[in-house]
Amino acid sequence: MSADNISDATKHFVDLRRHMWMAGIEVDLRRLIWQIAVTGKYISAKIHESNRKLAGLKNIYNEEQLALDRSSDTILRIQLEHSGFVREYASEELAETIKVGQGDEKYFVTADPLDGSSLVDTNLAIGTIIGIHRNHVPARGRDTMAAALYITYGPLITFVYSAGKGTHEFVLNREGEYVLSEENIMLKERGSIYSLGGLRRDWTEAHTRYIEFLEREGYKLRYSGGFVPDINQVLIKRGGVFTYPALKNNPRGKLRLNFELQPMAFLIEQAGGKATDGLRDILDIPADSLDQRNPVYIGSRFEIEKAREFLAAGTE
């Protein structure tokens, strides 16, 4: 099924679930994706009630965490616990990987529960990003990865999500459902913004050349510091990059690469994009570790091509 199918008029009453019905995603994987986006709802009122105080607690990575922030995970992890689909359940709230399913589900579940919490405080767009894959995490994305999905918590609730056929965006609309807004969305080959990461003083001089040289093509800063909405900008307005580098004091950057980078990644090379730390694509880079990080420079072709010469001649 592609966008030329599917007119204007008709697209709006394309929902979620005839959608991947009608894509041919495995009855399995869809009813899981529908339960995520289920869950976004959740999620949803719960901000919506929110009262913006910290919950008084640091997670393992030692980051204040809001009330949110644990709600959501909590929320979500409970969903999974009672799909049926999903055997383990990985969360950046979380020390460690947690079973949730009897040991014979398909899935293994990444979460970064709500994405850009800080933000809060400000009403500025947040998000949930989730990675589906079919191998015990952490791995190599491009070894394990079904599916991979994120939910905009902003004026408008929308649903993006890939099954590795193609990338789509829902909204949610008064009724309740998530209907077809953008199929298929395509990345062309340059953009015109850039999303930027890291204090200035410490990039490193390659990364620095490299900013400079989009500052001189004419690129425009859109940046809010969420790694929601910043991915969601570039691809919806079809181009761009953003990045988060290595930093003099802090080489591997400041992005995990199994809950965040690994499903962005795979939305954006399903829009035709790419995402790379500077030298190899995100998805090829062997995960370790849960709480591992890595440098990201991620949006369209050309984009990350002149990142990956900048940075080259960096290390020549």
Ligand code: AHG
Contents of the next structure:
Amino acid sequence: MSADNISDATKHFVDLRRHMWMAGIEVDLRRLIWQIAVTGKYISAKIHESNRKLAGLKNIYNEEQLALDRSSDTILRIQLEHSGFVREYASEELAETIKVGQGDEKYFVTADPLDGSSLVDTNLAIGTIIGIHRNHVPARGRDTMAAALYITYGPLITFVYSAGKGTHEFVLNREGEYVLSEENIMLKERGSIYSLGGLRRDWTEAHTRYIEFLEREGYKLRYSGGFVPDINQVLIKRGGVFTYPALKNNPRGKLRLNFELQPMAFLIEQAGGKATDGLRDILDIPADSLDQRNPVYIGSRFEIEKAREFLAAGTE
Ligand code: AHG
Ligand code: MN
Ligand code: MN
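Structure of the form predicted together with the ligand (previous: the form predicted on its own):
Then the entire complex follows, led off by the chain already shown.
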């Protein structure tokens, strides 16, 4: 069945594996994506053990790790070690890239194993973010990315992936199957929600003027404090903007280029949206180190173009 026939098939039950096959995604890539989807179930099982304690250790960003940050990372690493498709694994929780294959595998994986650690104790939605590259990381996303995906652990577990042929959402059902729920998600030119990271008192003047513009235009605030659910909201509501900007005392912002921004930029671009640091597309930013951070404006086209305009005016 060709990619053109997917929509016909959605009238019936389509699970993730069948969808990737029908979309004509290369066999190794779809097997890897499937393995990661299964790994999401193991991470979800770990979350349900309800250990919400700190691990007593810090990651390379000097952030306190939860026991869950570490176990999610370990689960992913162990699964990828046996996948047969992954040469190297880079994770937000590890200081350096580690070899997980024999050296001749096709893919290089980046992971934010557990996004939204600060929301675990309050029982808000959390997630996992994955980038799949064809070459070593760190790298400029547009040069190396083959696919990206995220998983949300909320009232439902959802799985959103793109392998360069649109962005699609699946819901994990009670039988443990990932069932297609939203195919070829396309953002509208302009949305109506905004999601704001960083403290207002630390914003730059240009960023403040941009946010005031959105507020005059009647945008509604929707911010959970978790990148995965916040991006998921923009995607599923078909538009709006998420930003974690450059701050006065922290011009690089907070979010991590390799682990968080590149995969989300890939997914949002595939859904017809845009992602920028204010100047460059996120996928065009050279990545010099694994722990690199960059500011981000991501969402539907109108809001991202406006962000570029306001930030450019601010530097004149
Ligand atoms: P992580 O839990 O992987 O460390 O990521 C946290 C990120 C992201 O989820 C969110 O958008 C942002 O940090 C929120 O930061 P603050 O809590 O500092 O506002
Ligand atoms: Mn994160
Ligand atoms: Mn994390």
